[in-house]
Amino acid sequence: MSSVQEEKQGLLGIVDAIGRFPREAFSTWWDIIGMISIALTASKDIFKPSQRPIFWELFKDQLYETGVRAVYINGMIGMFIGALMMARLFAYFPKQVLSTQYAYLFVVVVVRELGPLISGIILIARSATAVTSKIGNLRVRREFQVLHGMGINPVFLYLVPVFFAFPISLCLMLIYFDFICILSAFAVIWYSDPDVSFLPFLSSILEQISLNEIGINAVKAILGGMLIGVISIHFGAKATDSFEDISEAISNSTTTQLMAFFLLNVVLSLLAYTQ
């Protein structure tokens, strides 16, 4: 009889383990949607004259830390990809098709896909983990309760600046990446073939960038930056008991951000570019 009960318990354990993941995933994404709603609601305080200077200072600091200071890492990776991949690819195209095949391939590989993906990964690794750690530390030290006691809304102080700064930062990072990738690719190409002129090289690429490309990249940056920012704060706020919760929050946050950002990019690319 005991063996039958053990088998039933084992079966129930397997069923519970299988069902736990979708339940937790649904609960997590429901909470994230709720945080987006909370951020949009709290954003109305930006228009209050007493709150606007506070938001503006916090927003500028977050934008500087997230978007401006990321120029060196975005630039370095863009330089490597331009010099090592796109410059070598140029050698396989004859000069008479430079304005079509190579420029089109550059836009497809760099502007459409690599730029948004790599910039998003850098945003997650460099800035989102820092936000998760910061929020986790505040939660563990019970500082949000102190702010509530003082009549200060922590959502306005910590969520709203990230909610607006991350999308703009990701837009800036895309621009850094694409521009430096073009410059580094041309530098290597010019070194091997000094007859190549920069302006025709640049114009051939710019001609291939349509308004549709710009619009899709803007949507990827806005939605992706918003998701990354909200997810980082969501998991940071779940660290409530000890500092060990913070490391777990960072791990869970990074995993969720990568999955969400990759899925968003794939879906938008399929919707926009699949004929």
Contents of the next structure:
Amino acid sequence: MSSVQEEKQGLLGIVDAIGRFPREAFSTWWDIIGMISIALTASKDIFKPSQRPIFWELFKDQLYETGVRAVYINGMIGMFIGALMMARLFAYFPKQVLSTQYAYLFVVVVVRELGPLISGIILIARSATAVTSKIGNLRVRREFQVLHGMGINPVFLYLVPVFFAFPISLCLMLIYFDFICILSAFAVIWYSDPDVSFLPFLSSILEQISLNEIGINAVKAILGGMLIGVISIHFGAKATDSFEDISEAISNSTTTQLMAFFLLNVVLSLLAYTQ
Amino acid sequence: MTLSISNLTIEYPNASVFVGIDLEVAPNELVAVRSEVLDGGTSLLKGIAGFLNGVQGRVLLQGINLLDNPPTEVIYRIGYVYEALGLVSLFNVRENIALPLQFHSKLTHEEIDARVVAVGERFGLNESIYRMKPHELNDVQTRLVNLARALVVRPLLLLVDELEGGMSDAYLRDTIDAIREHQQQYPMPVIMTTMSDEIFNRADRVYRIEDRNLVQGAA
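For comparison with the form predicted on its own, produce the structure of the form predicted in complex with its partner chain.
Below: every chain and molecule of the assembly, starting with the one above.
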């Protein structure tokens, strides 16, 4: 091979390497959009009387695993963050400023931003990785082929319950997180000033939470939950022949979920809260 | 409900496995295909069931070509017994056996349960096995649960892939008897790939795989 040809090959290799990332990213997102559409199409089978009980059982199991059993970890992290935040506010702000502003600060920092972000991260770490691993194992064990052989759409059994359970779970996790944060923040205040009572503290925070905050958090939870669920299944389903594919799928899935979820949160916060 | 296979050709991207198979199996017949290791026995059954890509020809059952996107009412009544695995790990044994009926039929929960118990009893499945998850079963139990799930739908066609592994001759005889009884009650063509003389002895016809086709006779 002449040196000119070698140089051409080298250049093509570099162009190919540069182009590969956007090409793969585009293809992944195209697949994910396709899966959302497949999940919505398969969702109409929920209304078939013979299939509804199967969906309902799987949905309940998924919701319990993802949304209910997350109480402990969400509560613990919410407790640490609520206490830490209030302790830092006490350290940095004069008491007069704090007594009028703590509710606003709490809502801006915890309810608007930290609650959705940390709940999403917990959902990704605790449940989405488990779903990716489960789907990867099912693929390697050829269980999708078994289901096809019985005329059963695997999307209905595996994707649809996750597609609905993840957003609801994320809503629940947000509620636990905010509630425990409020409790632990109060505990810190009460420790510093035992005359403070809980109800005025709570009502001053609730007064700061507008319908806008509730709406944006609901949108973050619903879109975020759906995205996390679909991405976890997309990467799990890419595993084919070996168990090594599953570890790679979990790694790629987690990276994509984190990027997608953070991006979604930033965009929605900017759109909703920029004056 | 005769199964009529004509000019069946199964090809993978890098290999041609079967070329031009013609076979007819009556609803009361059991056909055994002698299948050695890696000679394509599993591909034959999966090809007939319509599970594979790259299959040409015709597999007619009730006038419907199984290779041409048959309706769901037909797909779920093709009983396929896998040599290994084949169960859905999401569900326990009882739910696995009931799954195709629960998903596709209009039977009540009680009617489905009665069918599951009736078929399961014949293969020695009991309450403790019904509660097990697929990973808790041994190979023989897994195949028996596969068989129970295939029979519970009263299949139009039964395809069984190497049932005998790990079974004693007596146990295998009893299992074949159960399939035969079921066939008498609910006629269906049966094709089994096997290396077992017990099955050859009980089959109506025996074939072997030779030159990418089926040749009558086990030897």
